[in-house]
Each structure stands twice: as structure tokens, then as C-alpha cells.
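What follows is one chain in C-alpha cells, specifically the form predicted on its own.
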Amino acid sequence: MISVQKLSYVYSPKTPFTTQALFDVNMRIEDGDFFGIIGSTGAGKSTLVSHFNALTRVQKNSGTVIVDDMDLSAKKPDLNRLRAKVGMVFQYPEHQLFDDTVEKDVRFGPKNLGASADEQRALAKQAIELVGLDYGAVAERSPFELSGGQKRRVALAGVIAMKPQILILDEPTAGLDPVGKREIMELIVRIKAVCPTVVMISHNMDEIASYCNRIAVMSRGRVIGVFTPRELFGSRELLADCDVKLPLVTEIAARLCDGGAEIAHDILTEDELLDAIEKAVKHA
């Protein structure tokens, strides 16, 4: 679904503030795939993404990023076909709220795709209903007057509502309580099923172990590598590379089988851990 060749990207060339986010990054992204991208700040993880629905345009001679099949280092790609399918949800998408109903917020994409008002309707009753939030409670309430984690399931019902087959999420649980990320974390998996690839940016890695089939590493505008969780979580060295720290229930997993007991120190889930404990206290 995506293919990023030799990417790279410069902030202001050719000043005395230029920078370089990205250096000849490669990287596939398939039909289906739930993909982690993580490193530190700075590391150019939101530059990178904000190529996929051209809110950052690939510049001249500086690699190419392929979407399905739009070249969107063409001189002139088809963004309307290209923003159908890719959703973009910020950090914080709860700011990006503007219209004095939670109905109108919500239509604004498929409006600008050129629905109907009986689609527009139609489009936003369901990506409302989906995020969780009963229609007829909230349609017609101001965005402004809801919960913080309300705000956030109509910022995410808003990109929806667009029916997009990409989902690009740029820390969708910063600023939440535990409960509040269990929430969005388990939202998004039931959106998966309609927007069937997700890309996840996430400093959490308990997030990133349990969600992620596939995880992208950058450090200083460079893919380390592309690694599946186990791969990137069970081996010290891999992580000790990389700079990446263990998801809290592997670093428990860790510890334990550190003290003798019987654990595997590749866990990357609780019920995992659960699981693993109950077995080595049965066997003591």
C-alpha cells in the first residue's frame, strides 16, 4: 500500500536554518498491516508521515512515496484521490475541532470529497455511532461542550468519515489517562476493520508490542530497521542498538526470568505475562 524509496527531506534549503528531517529512507508498508513507527524526538517520524497523504510534498530528487498507485513525487498527484484514502489524525485531533456542531464537524471531510447532504449525513451518523458515541445524543451538541475523550472520538470520527483505507495516527493516546489509551487503543482495532491499515506513531511500547504486527526504528531521520515485535522485543542486543526501551510487561518478564523463574523474557502482552506466571507457579 505504501512504498517509500530513498526518501529524503530538507526544511528550509538553501537558509541559514536549513535542516535535514530524513535521510534515504526506505520502507514498505502492506495491504492489512498495523505499523509502528518509533524512536526518539526529533527523529523525523511525523515528517515521514506527513509524505503518505502529501501534507509534506516529496521534493525534487529526493526519493520517491508511492500510495496504492499514485507516485506522490508526480509534479502534480490527484490530492482529493489521495486524501480519500489516507486519514490523517494528529496529536491531540481534539484541537482541530471547529464547527458548532459535532454533525457538521464530522461531515466536513465527505463534503469536501463532494457526497451529498444525504451522504454526508449518512457517512457521519455511522463514523459517529462507530467511535462510540450515541448519534442522537451528541449530532447536534457543540464538540466544545463534550468530555476531553469525547473531543478526541469526534476528531477521530471526522477522519472516518471519509471511509479512508489508511489510518495514520500520530500518538493517538498522548495527554490520556491508562483508562483513557485502553479506550482509543481498543477504538482504533474496532476502526481497523473499516480502515483495514493502520500506522501508528507511539512513544508507548506497551502500545506498540500489543497492537503492531510490524515496527519501523528511527533515530536521527534513518530507518534502523523494520522488525515484528518479537523480533525488536525479545533480543537485548537488537534493543540496546536501537535505543529502544521494553514495554512494561516485558521488562517485568525480564526481571523474573532474571530471578530464575521459568519465563519467557520475549512477553510482550499482560495476558501473556499472566499466562507465563500461572505456568511457572504451578511448576515451583
The other form holds:
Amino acid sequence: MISVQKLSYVYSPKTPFTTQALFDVNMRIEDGDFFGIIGSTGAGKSTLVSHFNALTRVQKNSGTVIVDDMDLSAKKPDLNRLRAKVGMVFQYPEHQLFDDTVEKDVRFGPKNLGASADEQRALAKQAIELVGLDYGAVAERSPFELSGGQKRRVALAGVIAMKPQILILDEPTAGLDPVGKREIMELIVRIKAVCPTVVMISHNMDEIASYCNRIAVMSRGRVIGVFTPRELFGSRELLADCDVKLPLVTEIAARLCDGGAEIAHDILTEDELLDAIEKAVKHA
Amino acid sequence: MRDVTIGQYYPSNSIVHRADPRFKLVIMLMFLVMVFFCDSFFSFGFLTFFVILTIALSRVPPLKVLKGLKMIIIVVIITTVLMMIFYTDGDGKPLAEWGIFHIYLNGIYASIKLAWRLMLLVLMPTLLTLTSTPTELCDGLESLLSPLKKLRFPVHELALIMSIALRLVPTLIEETDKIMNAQKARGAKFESKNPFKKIKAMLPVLIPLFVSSFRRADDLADAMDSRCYRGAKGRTRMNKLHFHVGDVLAVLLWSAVFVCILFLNYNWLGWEFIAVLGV
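The structure above corresponds to the form predicted on its own; please give the structure of the form predicted in complex with the partner chain next.
Whole complex next, starting from this chain.
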């Protein structure tokens, strides 16, 4: 559970470059959520999530962030425990790879948490297999020799190996081709079986609509609201208010609906759309 | 990582900010020479007055300028103390003595002057970087060095390398921050007191940083190539440097200050009041 109350954040306070990134943010992410955060560039999404594992510290008198039983606005939260609990995958995580073999790189996290060598090896093997790579084939290779998609998987494995209970993903599919995007999203669903809470920032409404159960919309440092996908993408007024684009499938459904077909306008996934079209065709 | 002082430009619209960077560089060079000609407390005070005047005109908060002293304060203290306790005055009698250490009145004077000189030497360059963007400085330098082109000295290339380097400093800092955060999220610790451990802890940051720097350099070279960049020949600038009456006046004023300092130092005409002032 992550609970954010009245959180504000100011970059470079007391300089000419001062900018306020967050204004009075309140939200609650429950265990088991696939929580989406959307909003245009500069809305404060990354600043918000970097509070969740104390990479950005809560400023004085600027609200509270609570992760399970840990108060991150306290002076010295137990960072080791926090970072083992909250895994953070940044944009282009493959840029953080550094070690000479894939296995060593994935072991970096568990090693920092003080796992024994055997544990490290077991965790790394598990994580590499979970992200869909062949452990025997890649473990001893240099991460820099791998393809872009494989590198991203290795980087993901590096975070998964720490066995987090909450996984935060900042645009996990940025810069990948459509097939790569789909593979990574399917991978995240697989990961969710072992790491029950997932928080994802994304600009891709298709991903948000088909995977998230709750969505926070941010704009200029504020949270406009937290909705279920059907609430958000089913209501045109809300979409216009939040300045959010429709996912592709919802857009198709809406157009068909406008054209007179008997199709619901709040369709969120491809399967739903196919079913609806099939039904409509049969009906006609 | 955010306290790195290169590229510390403080945006404002004062006359010091608007001044032509070439003239600022010339004045800076003159100033640096001047500082070494200062000898008496009066000449130091005289020069300091003009430094304070320039700081006031620049409308940069004085504390920002003084912050430039932060990195040399330890050097200043150490040199001043060493100067004070080892200064030997052949004529005078020491004020105090402990073994090989001794303090003379002239030693105290000399060490105060030394500290003053060091601080002046840092203050003006700090002000220069606070009031001019790195690009302006590079353009100014390129323009000042352009006579060397006659000698086939690659002035343009040098300026280009410098401006690319300066331009990428903030990018690299940002990148370092990002990678450090990514590794911190994986439990890395950078706060160790042991220097060897600290270096080892930096490896997971340095290697990705190198990789991305090479990638960035490659991309930049491709981008320049695809825009037909072929070096200095026949290249025009988007922002031509223009100087104004004020710039010339400023150089004249500082030249006058320079002459005054020289007079205070050498007293060519044997004026008595200078002899009185010159401690």
C-alpha cells in the first residue's frame, strides 16, 4: 500500500530556477493494484513516483508518503528495507547496465541487500528466467552485446531479482517496436504474479486501458483524479477535461457507435472489441 | 551532484550581463594581471572597490558571488597560515616565536595580502561565469583568438570543442544523476567513507556513463555530418557579437584602474602621497 497525502515538491528552491513540480497530491495505491499514471510531459509523474522509494525525499512540511508501515517523510527511513520492497524501473533501464556479464549485473541488487553468494545466484537465475531469457545462453554474455529488447529484459531482471512487493515502471515500453512493446507488457503481467502491486507511468493509452485497474490523471503537478479505465475512457466529458486521448480500440468502438452500430462506446481491449463486433454483426 | 559550479549562469538583464563577452574577457585578463601588480593595502582596497562596483552593477546577489570562494577557502586558510608562521623578516624583530615558527608584523601583512589576492583572483572569474553563458564565452574567445587563424591555428575547432564540452556538462550531470538513482534503487550505496570503497561504488555509475557518452558523441557526429558540417570555412554565425559604447567605456575605465594601480605600485613620478599610502 502506498499512501500519499498533501505532497508538494519544489525543484531548486530559493534560486531563479525554482519550479514547483507537485502541488498537494493525494492518492492511495492498494496492494494488488495495476495502477496507471498518465499526464503530459512535465506533469510531475516521474517526480511523484521517485518519492515512492525515497530517491526523492519528501521536503519539509510538504506532506507525507507512507509505504506499508514506513513513513518516508521521517528523517531516516530504513532505505535498505524500502528499496528491497519497492522496485523501480526507470525510463530506458538498459542504460544502467554496467557489469561484464548478464548474471553479475542481475546479482548487483541482491548483493547490495546482503544476500549470500548462493542466494544471489539463485535469485539471478530466477529473475532472468522470469523475464523470458534463456539463462544458460545469456548468463555469461556481456549485457552490451545483447539486442535492445534483451537489454531491457536484463535491466528488468536486475530489479526483479530484489524480490520487490511493489514494482514501479516509468514508461517501460518507450522506444520499442510494437512487438517489443507487447512482449514487455505481457512480461509485466507475468511479473505481477510474483510482485502483486504494479505502478506504471505510460503515454500509451492502449497499454493503460487494457492492463490497469485504476488510473491517476496528472496535469501540471496536480492529480486531477483517480478513475477506473471504464470511468475514464467511457466518459467523453472526463476525457476532454483531462485532455486524454482515447485508446485505439476505444476510438474504433466509439466511431462504430457514432455510425449507428450497436457497440458499447467504453470498450477497452481488443478482445472486447472483437466480441462486440461479432455480436453486432450477428445481430444485424 | 547539483552544486557543480561550471555553467552557473545567473540570468538577469544588467549591463554586466549585456556587455560584449570579448570585452569582458579582455577586462578579465587585465584584471588578473592587475591583481599581481597590487602591492599595498591601498591598491588592494582600490581594486576591491571596483570589483564591488562591478558586482553591484551585475545585480547578482552578492552571496552567489561569494559562494565562488567556498571551494578555495581551505587553500586560502592553509597558505595564509603557512605564510604567517614561516615568513622571515631580516630587519624586524619577531612578535612571537615557537621553535621554527615565528610571526613578524610584516609576515602578518604579507599573509593578509596573499589571502586578499587569492580571493580577488577567484571573485572576478566567478562573476564572469555568473554573468555570461558558456556559449557567449566561447564565441568571445573564438573571436579574440581569430588572428591566430593566419598562423593556421585551428581556432574554430578549438572553440567548437570547448562549446560542445561546456554544453554537455549539464547533460552529463543529469545523466549521472539518473544512473546514480537507478543504481540507488538497486540498493547501491555511495556514501561510504572509505575512499577505495567509494571508487568501487562509483563503477556502476561510471561505466554506463562512459557508454552513453560514446553513444552521444556518435549521435552528435552523425547529426553534424547530416547537416553538412565541414568546419570553419565559409561558416557564418547566427548570433554575431556586437559591441556598444558602454563596452568600450568599461575597457577604458578598467585601463584607467590599471594605470592607477601601476602608479601606486611604482610611483614613477615620486609623488609623496603614494609613498605614504604604500604599506
